[in-house]
Amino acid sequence: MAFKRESIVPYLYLLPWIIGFTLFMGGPIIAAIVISFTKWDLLTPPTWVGLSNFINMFSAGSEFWVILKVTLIFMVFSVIITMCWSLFTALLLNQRVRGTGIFSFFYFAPAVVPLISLTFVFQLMFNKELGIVNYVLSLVGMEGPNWLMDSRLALWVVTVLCIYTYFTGQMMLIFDSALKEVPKELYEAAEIDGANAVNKFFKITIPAISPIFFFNLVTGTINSLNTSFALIYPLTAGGPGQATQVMSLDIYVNAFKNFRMGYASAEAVILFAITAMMSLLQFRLSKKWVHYEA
């Protein structure tokens, strides 16, 4: 009896996560799954459609195509991106200068910045006739183009301003902290053998801290996937065209522009199984860079 009165007070303790949980994001999964096998525009009962809403945004010709590229692109440039730019700064932060305190304080303040005023001061910024970009530009004699509206430059210059979000400044601090565990004995036992600093980066950085650098690799990609919406909507809102338009995105316009609902559910699943597939085909690669201690 005392056993199992043992046994079961740590899942006392996980109860108000577990229904948490359920409530919040597990029933709500389900709910979307079964959503989209329906036809079902909010005002009228659902209507069983099974996988029509699938074969629908699989077929040739859907712009489901043009929207799976664009998020797979801002995907996988964002997550370079972000993943380096955090490294730099968190490699910054662990020279012997004074001041890092401070420093890091800067490197962390526009991630704490409420995005939606981020992405207002961007659009300043970056407007052809008014932004300082194109005003510095013009200083060396260039013609600044209109970033956010031409459909060659957009995407790439959302993907850039993804270092400016809470989960850049997220990496920097959990690099940080990695950054300070590696053993100095190591660095010099290399710099003895004639190691320059490229070589310990790779050698020595990059092995001890592979660890942290999946944890972030993974979280990177998951926020880069489900995340984007509170980024680029304000800033473009998918456009110009379909340049920006993430899945994330249009999963918010089929649902409540086009009122498309069990569509945007069946991407909502799509959506879903394409990160789940990208951080099982992370863990499997893993196996062969990262390192853990023994």
Contents of the next structure:
Amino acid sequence: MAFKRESIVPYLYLLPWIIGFTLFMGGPIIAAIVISFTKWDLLTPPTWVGLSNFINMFSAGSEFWVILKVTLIFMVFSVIITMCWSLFTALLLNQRVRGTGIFSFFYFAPAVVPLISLTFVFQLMFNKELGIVNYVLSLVGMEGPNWLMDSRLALWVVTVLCIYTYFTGQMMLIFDSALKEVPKELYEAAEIDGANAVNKFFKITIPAISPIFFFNLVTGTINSLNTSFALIYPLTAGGPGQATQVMSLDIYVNAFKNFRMGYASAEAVILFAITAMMSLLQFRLSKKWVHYEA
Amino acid sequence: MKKRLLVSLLVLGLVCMLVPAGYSADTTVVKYAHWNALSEEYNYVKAFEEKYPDIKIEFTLIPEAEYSQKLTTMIMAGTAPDVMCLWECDISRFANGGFVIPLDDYVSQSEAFTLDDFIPAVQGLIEMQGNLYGLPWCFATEIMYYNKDLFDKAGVSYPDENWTWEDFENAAQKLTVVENGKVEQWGCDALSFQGLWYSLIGTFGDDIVNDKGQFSMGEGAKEFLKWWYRLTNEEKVVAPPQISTSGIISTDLFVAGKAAMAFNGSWMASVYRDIQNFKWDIAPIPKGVRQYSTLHTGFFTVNSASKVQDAAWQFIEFCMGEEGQELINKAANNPSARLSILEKGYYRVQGPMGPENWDAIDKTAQFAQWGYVLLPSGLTFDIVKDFNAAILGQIGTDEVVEKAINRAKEILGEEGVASE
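Okay, that's the form predicted alone, but what's the structure of the form predicted in complex with the partner chain?
Once more the chain from above appears, this time first in line as the rest of the complex follows.
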């Protein structure tokens, strides 16, 4: 049976992505699953240990439970904070005022600064003895805490600092363009009907941008689970104790500092499953609140 | 004719691509990795290239925090450099995996040095490994730094090798300045470098790593942590722990003149020698139930997959010779592990304000041991985070030691941890 030219061409266009996915994503995912059943220190041949890595991970005294709890708290609150902040700044940029271009630049500027530089600046700013944050507090007679070394505060400081990451800046740009697409007539009609700003926001803006809101929610959740490492590792290294030890960081430490590739791969498999479940759940729930037609 | 010209140009282009830019065809290129940046003033790589113009060294700087894992992944990817300066905890792993070659034959034929010229601790480590897989680029210890101006102001006598922890505590109390209920000057800075925890615990009697190579920590660690907690939180003479990711801190209270004493690696003398605004000096870590400090080094090794092993050895031989050792010692303020060079004191490069008491390093070298440096760096990374949490009162001091032992069992296996 001869293939028609028209039926082959689309697949040829897709081929580079399929090859790239198979080599750089599919292959490593399968490799990680296989390695999760082994004990491997990278330098000597791996040995098959069956489910032992998973059993250790889920055992009663395992640190995995603490790390999972920190990961989920960080995920929920970092997504809420980054979503709210990026939507808030995008709304500000859509106000009818002069100089929104300048504001846009300032809001987005932290996103283009390399994260590693930002984290060292944050370390300095939040230093208990020499940091500017505690210096400002001392001017009003307050003694500042040890922000990044206090286990009750560290996770919250790190979560709030997410607003300076590239991802939040990108979310803001996406929200900004979505807000510009909301038909102005809807607002005019609502104003005639006497709607106030709050009503307009919840009854018009949110439903109108709900597909974009959903997109940012899903990608923000995935980002929080998988790439929080880049912020947390240089900022707190997961400490004090395990106060900011999220799973992506623990995977790195086990794989490349303790050379426990098998255990780290088992953690990666679980993180993959959690991320997939979260995304699936969000897709399921989205049917109730995402409106694809204006 | 045109075709032949085109082919010739293509061949020429290919040859140009194969020979690295700036090198002639008969130049041998040796790739070399280290965690220390090359000093402009004491550049041993440049000195080697001037002496051996037909060998070029391609230097790769790998940050200390990622050094071990980066070299491991490079080995696995087949991209590891020809000469690697390996840490104590890595050299056995690399040797057992056959990733570095034995240097016995090269050393026996060398006229630059002999093996009996090395400090005893290095000889011991070489014996532990069976064959000779690496040569120590220099060595370092962990010591105490103190601000002489602040000591003079408080009327406290300078620390020496006879100081005990009691002397330290008394001095720290006198050197702490409180104004309006806020500490303006600390007796001692918090522990920033990860290894210091082990060195101080060692003075409280724990082996850290016993003679069987097992992780060994217990009562000494509990006692030390309780005492350090008291000094930090009750006496408030030691600064509370600050964020220190992988040993890198963005603030240093000693340099800022806000801490009269600090503990750190002897290599920090090469950083502190730039201090301009106060006089400072060094002393051994005070005594507890015994004197203890950690010995550090790195070993020049040759990658077994290297195609330029002879040239790689030539570079190592130069570095281990007097000319190379002098430059290395001066650059990092680290003494040579070769006894005949150590006594010449090349490492004693003084800044305008200090240090003067170089004997502190020599004396420390006499009792210092390979301790935690033989353990995987990840274990230290995990344990130290918990030690900081204990000093901040977030976890009990006894609990943190039990946790450290369990963590060591997880990573090293039951056989890697001494029974209590």
